[in-house]
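In structure tokens, one chain follows: the form predicted alone.
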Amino acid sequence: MNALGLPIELDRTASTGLRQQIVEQVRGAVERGVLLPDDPLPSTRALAEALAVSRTTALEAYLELEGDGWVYGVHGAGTFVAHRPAAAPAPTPVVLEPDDEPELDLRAGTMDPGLVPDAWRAAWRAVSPRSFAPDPCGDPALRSGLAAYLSSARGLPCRPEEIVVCAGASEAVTVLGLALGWAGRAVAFEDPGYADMRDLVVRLGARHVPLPVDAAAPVALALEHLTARGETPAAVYLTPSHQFPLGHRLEEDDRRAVLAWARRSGSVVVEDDYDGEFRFGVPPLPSLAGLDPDAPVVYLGTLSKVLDPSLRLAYLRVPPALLPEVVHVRGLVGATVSGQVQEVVAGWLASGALSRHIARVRRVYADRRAALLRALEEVPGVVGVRGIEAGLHVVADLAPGIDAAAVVAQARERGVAVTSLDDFRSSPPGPPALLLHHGGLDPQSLREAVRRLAGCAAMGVRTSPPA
């Protein structure tokens, strides 16, 4: 006991700090119940000097257990033991075997956060807090930036009232779905595409046509085959930068000849831009919306590709004609993406950091890029690869009679992920193949993921397993 009363003993040369000494003794004296419900504690200034700590020590250790709700304070009588309910039993903790999580990650969507700069870290040092909620659409600087950004990069002309801010692609397509009436509707998806965008929009209501997509089969003339066998969609979800997962690009004729399609049909595009910013030799394509900024298409981009997948940030363009509705329900869901992360965006858009740092990466992942396709020639059972002039994945196509499903799972005992492209098809299976993503291995791994991959027995070739 100390001379106040309280049994509360400072080591001071323990490694734990006075302050969390002072928050733990007394939390341990009401769980004993040393201290009871309304004990007064002594002022901050006494605490203080009968512990020999500064009185800041003495009021952070007092704000801490009041926040945690050990105890209260009244204005101008003092501090008091709270009430609390008597303890639930602890939970029994999960414990991760080390094997949930793949040592080599060639999944979609795994990225390299080595890659972002020291300037972004940076940037989060000038973020402040706020006295209100952002606006539902967006901050008005990060929209401003983001119009700008997608005249500039992506040749979309638009303005920043346009642009509408979420929480991620999913939420995104959740707000168009309210806004645009697709319960009880039909929506077009590619085949083979977005599996997971597909089970959502049907969660929503709509009902899920199938678009057969291939790299030789004008994307525009399945949606006139659509249309002629009665089953005009009310909206289609397309990827045309980069198909995903097949990898190939809609080519410029196919993109007006979309375009002429949803005129006449009166079908809304939704324009997945989900990793346009990366292309390997090849000049940009314009962007659906581009090519006619009053079309029905909505523009979906996302900064997950580009910075970091945790932001959980994607916004849209969303033409004149539909932006009332989806302003709507983008209010009535509210502002779901934090104000500093926007703040933080709109500067790198407004500095041009955002630009440099694409620029840079795009070689990162050249680089990457071409030291898997290199590993993957000397795999006999690769017989082909597609998807090669853009994005972060490549799909592998496997010799006939290979079990891409068993390629998977023996990859995975290997300790490498990878994704097999029935996964992506409305009504697997179909010849074998493999996505494989080369944006969060660095060229080193990406090559031992390979001869992993290669060493498995369902690829058909044997090699000494690894160290």
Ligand SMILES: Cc1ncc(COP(=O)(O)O)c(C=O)c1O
Second form
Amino acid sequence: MNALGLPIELDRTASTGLRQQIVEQVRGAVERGVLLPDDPLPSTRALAEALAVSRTTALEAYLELEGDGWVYGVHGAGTFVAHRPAAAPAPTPVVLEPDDEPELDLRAGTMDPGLVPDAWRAAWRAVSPRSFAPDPCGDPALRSGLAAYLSSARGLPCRPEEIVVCAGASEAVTVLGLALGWAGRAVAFEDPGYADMRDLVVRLGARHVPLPVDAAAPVALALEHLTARGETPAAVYLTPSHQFPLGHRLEEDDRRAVLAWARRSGSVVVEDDYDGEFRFGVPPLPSLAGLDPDAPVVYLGTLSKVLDPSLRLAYLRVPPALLPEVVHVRGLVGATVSGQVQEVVAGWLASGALSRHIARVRRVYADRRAALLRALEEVPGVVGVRGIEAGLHVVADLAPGIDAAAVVAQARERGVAVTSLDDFRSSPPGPPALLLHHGGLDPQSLREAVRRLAGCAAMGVRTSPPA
Ligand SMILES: Cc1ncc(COP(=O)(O)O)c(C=O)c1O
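Now show me the form predicted in complex with the named molecule, since the one above was the form predicted alone.
The complete assembly is shown below, putting the previous chain first.
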């Protein structure tokens, strides 16, 4: 007890601040029944003097206790212990630990924050609090910046009103699926493809139709086959700039044929251009939507690969005919990307900083890709590498008979996270192959990851005789 008769003893060597110690000790005294409802507490001035803390510290402690319902203030009379309903016993607090992070992560989507320049951090100092939530479709400045960016960088001329800002690609597709009424209708997904997105769309009530893809077969032909079978889908989800996961690009003839099919069939194409900014040694191909901005193609872009996956900032460019429904649903859901994130990204677009950053990291990724490809040449179990012209990952084909799932498991034990191509198939397992994403690791770490992969027992063991 101190001079005030309150059971508060401050420890000035503790890492917990003085305000927090006062709060915790008053709370403890109430919980133990040392302080009873309506007992008066000393004035903040008396408390501050008795404990040798500033008046502000005492005041802030009382304000926090009052805000949490432990005490109440009566104007002119002072502060008193509150009546608290009998509480259920508090559960033992559990601190959530982050998932066990692999030392070397080669899974799709892992990025390297070390590549983001200091100017990005500096840009955050300028943001301020706001009085309103952002427009559900996005801040005007961001929509204008994204429209200009699509026009110059992705060959897709469009107006700011056609841009709809979303919290990541999956939210964008959720909004789209609700707006275009996919529930109960068929939606075609590349197979192999973006399996999580496929599963999400099925959860939205759509019927999944697999669209077999491989680099050699035109996508338009596969779509014509669906139509010939009477299975024209309401929508088809494509990754034309860098097929996910196989890694090839949709050739221009095929692109035009896909557009012609979409116009004829009444189906909507969702063009997921998740990493189309990155290509290596090949001329740029404009986006599919850019070939005909009035075609029924909804372009889906994201900042996850070009800047930072934790921004959760993606965007749709919706052709005018589909826009009213999408804007309506976006309005019902409301804004989901913070105004501050939008403000900083808009500033980066307007100043050209984002384009400069992309140009710089494109060269960095080219070096990383080259290092990965060179390292893979030394691995006997790897018989080929696909999808090397664009994007941030490649597919490494393994010798027949190697069990890719066993390699994934053993690699994980050695601190390396990789994915088997089978994880992206809706069909039965195919020839063994791994997806290797090089966006998150520098050349030295990539070499080390490949060295550990090559050392996995399963890389040499054939579970069945080679064909
Ligand atoms: C095929 C594909 N599309 C889109 C995305 C981007 O998703 P998000 O915007 O939710 O980060 C990813 C991320 O890894 C992806 O692999």
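These figures come from a predicted structure and were not determined experimentally. The term rigid core refers to the maximal set of C-alpha atoms that superpose within 1.5 Å between the two forms. Residue numbers count along the first chain shown, from 1.
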Just checking, between the two forms and with the core aligned, does residue 36 shift 2 Å or more at the CA? yes
Checking residue 22 here: with the core superposed, does its CA move 2 Å or more between the two forms? yes
Quick check on residue 404: with the core superposed, does its CA move 2 angstroms or more between the two forms? no
